[in-house]
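One chain is shown next in structure tokens, namely the form predicted alone.
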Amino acid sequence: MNEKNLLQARGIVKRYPGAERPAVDHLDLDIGAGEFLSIAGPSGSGKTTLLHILSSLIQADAGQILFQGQDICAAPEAVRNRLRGLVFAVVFQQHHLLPYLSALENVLLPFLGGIKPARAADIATAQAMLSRVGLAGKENSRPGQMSGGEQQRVAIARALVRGAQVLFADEPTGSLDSVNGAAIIQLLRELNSEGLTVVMVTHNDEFAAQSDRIVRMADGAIQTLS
């Protein structure tokens, strides 16, 4: 693991309307380049909110998120959108694949940005990404013809197809059985060994233990680091 900080959270606060306390409460966190970090904790602890703030899916009410020393919270929305499209990638518990598209077509979606033909180079990149996640030969399969684990691999391929540096994974094994879940964690470990920074929210202590470091949250704050 490269110990150089890639992401730094400083004094992050997020409160939802009507809530008695902040979902994230003056939280500080450093994430190293090339690290595999797990964020664990019970439901309602603030871990998913933190992940969404770190990935710039939502804005904090206060504080800073520094990416390579630059505060992305203060950046214009267009800059944050570009960051999510090219540098940050997010996968969720549900794969959110389009059921009427093939695996290859789903992975090609980040290249299209609208209705236009896919370029040959983009098709080759998407095919290579599907192969990298273990789905060579499944390019023409639709989601309904694939297992849950295969669908999640397609979602990971789609997230990473444009060369993201950081993958934010929000309960990526939550809808999978133990065998498929373990296979997804193994894939994330392999991608991390190739230089991808991985930040994962999980309820599963066994899967969290596969990461380099675990941050445990409760009541919007970090309770322990391990």
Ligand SMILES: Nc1ncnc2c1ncn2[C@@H]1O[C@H](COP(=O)(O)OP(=O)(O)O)[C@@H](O)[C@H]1O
Contents of the next structure:
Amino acid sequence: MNEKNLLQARGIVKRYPGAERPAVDHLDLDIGAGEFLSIAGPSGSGKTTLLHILSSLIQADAGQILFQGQDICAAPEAVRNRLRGLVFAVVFQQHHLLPYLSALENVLLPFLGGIKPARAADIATAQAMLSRVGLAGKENSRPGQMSGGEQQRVAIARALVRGAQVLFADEPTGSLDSVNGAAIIQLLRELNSEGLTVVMVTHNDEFAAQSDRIVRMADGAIQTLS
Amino acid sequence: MNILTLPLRHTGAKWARTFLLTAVFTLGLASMSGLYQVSGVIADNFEKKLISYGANILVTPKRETLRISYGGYSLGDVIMEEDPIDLATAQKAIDAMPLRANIAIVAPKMLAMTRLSGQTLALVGVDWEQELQLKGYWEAEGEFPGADGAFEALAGAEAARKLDLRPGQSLDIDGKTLRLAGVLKATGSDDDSALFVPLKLAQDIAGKPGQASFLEVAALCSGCPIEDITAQLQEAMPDSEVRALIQVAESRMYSVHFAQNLAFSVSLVILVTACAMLIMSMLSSVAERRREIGIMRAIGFSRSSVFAVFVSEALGIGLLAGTLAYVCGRFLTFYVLGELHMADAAPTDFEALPFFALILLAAATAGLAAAFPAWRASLVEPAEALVAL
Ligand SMILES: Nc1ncnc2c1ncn2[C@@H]1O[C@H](COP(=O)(O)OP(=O)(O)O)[C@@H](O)[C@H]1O
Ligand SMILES: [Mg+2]
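Got the form predicted alone; any chance of the form predicted in complex with the named molecule too?
Below is the entire complex, every chain and molecule, led by the chain shown above.
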């Protein structure tokens, strides 16, 4: 297995019901382990749809997604749940924190899916993760008491708390000002340098330029590789 | 912290909504349990009162009459010697009846004649305990004989007047000395001219030990029509004649049942309303929390975990409401019975069975009501809920 094929998309097609043409149209893409990939392109070109398919949030109509050589599209629901929980991490333009949970509880959320209580080790991991994104001391703050940048950091900490291998970020700086946005990109760079594979959708060419590789999408397909 | 942290925090954050739902649910359950208890106590009391209004079934030996006529000239009817009822056999037959539980009192009577102060007098041998229960309307000057009262007697008003009897005096009957415990106030019935003595004594005088001239029976007709009870009694004692006396008891029980059914229907309506409110509120909550559900799904929650988050929220509210409703229901019962001057009959001790039954009912209805909204929640697709609009 070479480093180019941690995640491989093969002939992906996705057409939303009622849409004239597919949002993603016979798309191929290879993502290497430890890579920081940016996906750019105009609005409506299918970037979000592609990200959701890659991260197993939605099913493609046709094509394969190979993770470490295994087709995950055909995998049963339980396997996909586990992939979403343990291997893939997703961060959105809006942070989508639960408003009634504290920052720490939000980060712990991935451990709260069952009746078994979160272990002390999990809580320690969540605390360490909060520190890692620069929010030590904010454990008990509610989302409503934090700035947009801080909320996005909590969301990143939550996405990564179970030791994900791949982080998918859909315009993570979209709702932030440039200073806070730059800080988030900086954080992603650092996490990437620690071994995390990052796939980021962004409008911002300046931010895209900081990644290892940029792919541009137009009309549901990849335009140029640079 | 586990999956229950989510409903716990959410209900805490939306405390006004939680309070409202709990209040409505508590109201429904409390009125249900209160009405249930009140109508139970009233029905109980009513039944007790009903049996003290006297017997409603009479069991007599089969009477055989022989019409004697000759040449078209009637000599009248001759009543053949009747076989008295054997008490041991009758008791066994009654105990074996399917509707045994509806037989509240069996009061045997043995009739005998005796002479006292030169006058002929009808003696009625009775089982004091059964008789006094049956004749709850009796009032006496002096006192009533004790439950065993083997050497006590009770005189009817008319008999006492004729023989000039006073409570407390001694009576010499058939070589035995009895104490006249009391004199009954006039009832306007045959009781007025009788002298009530222990059953055993009357049996000895009549020379019929272990037997009775007839039985007066008080049956409760709450569960079934009195016809069924008389039919079963008749079947149990084919050699006797069984007749129903007070049909009115049935219609009285009917009104108690009507009140019980009404109470039940009203509280059912309240409970259904509370359920409908819970369903509506949960449905809007699911719609409002679509993104939240999307996040849970996106970070690896299974559909059943999402389902559990919503159902457990409702279950929690149900359990809380059930507990509160038990307490409120008790107060309600006490208050209503107090208004009816029946506070003494109100249940006072903590009873585990009704408590857990109520809790179970509360949890089950809340859980069922939440099942549909929770199922809707579990269908939310992660991506669909999270697209930036
Ligand atoms: N849930 C959806 N239902 C129907 N059409 C959708 C949905 N999501 C996206 N689309 C359509 O698919 C196309 C690609 O959308 P999207 O993947 O969001 O592009 P981008 O993220 O590059 O803006 C657009 O034409 C959009 O209108
Ligand atoms: Mg998009």
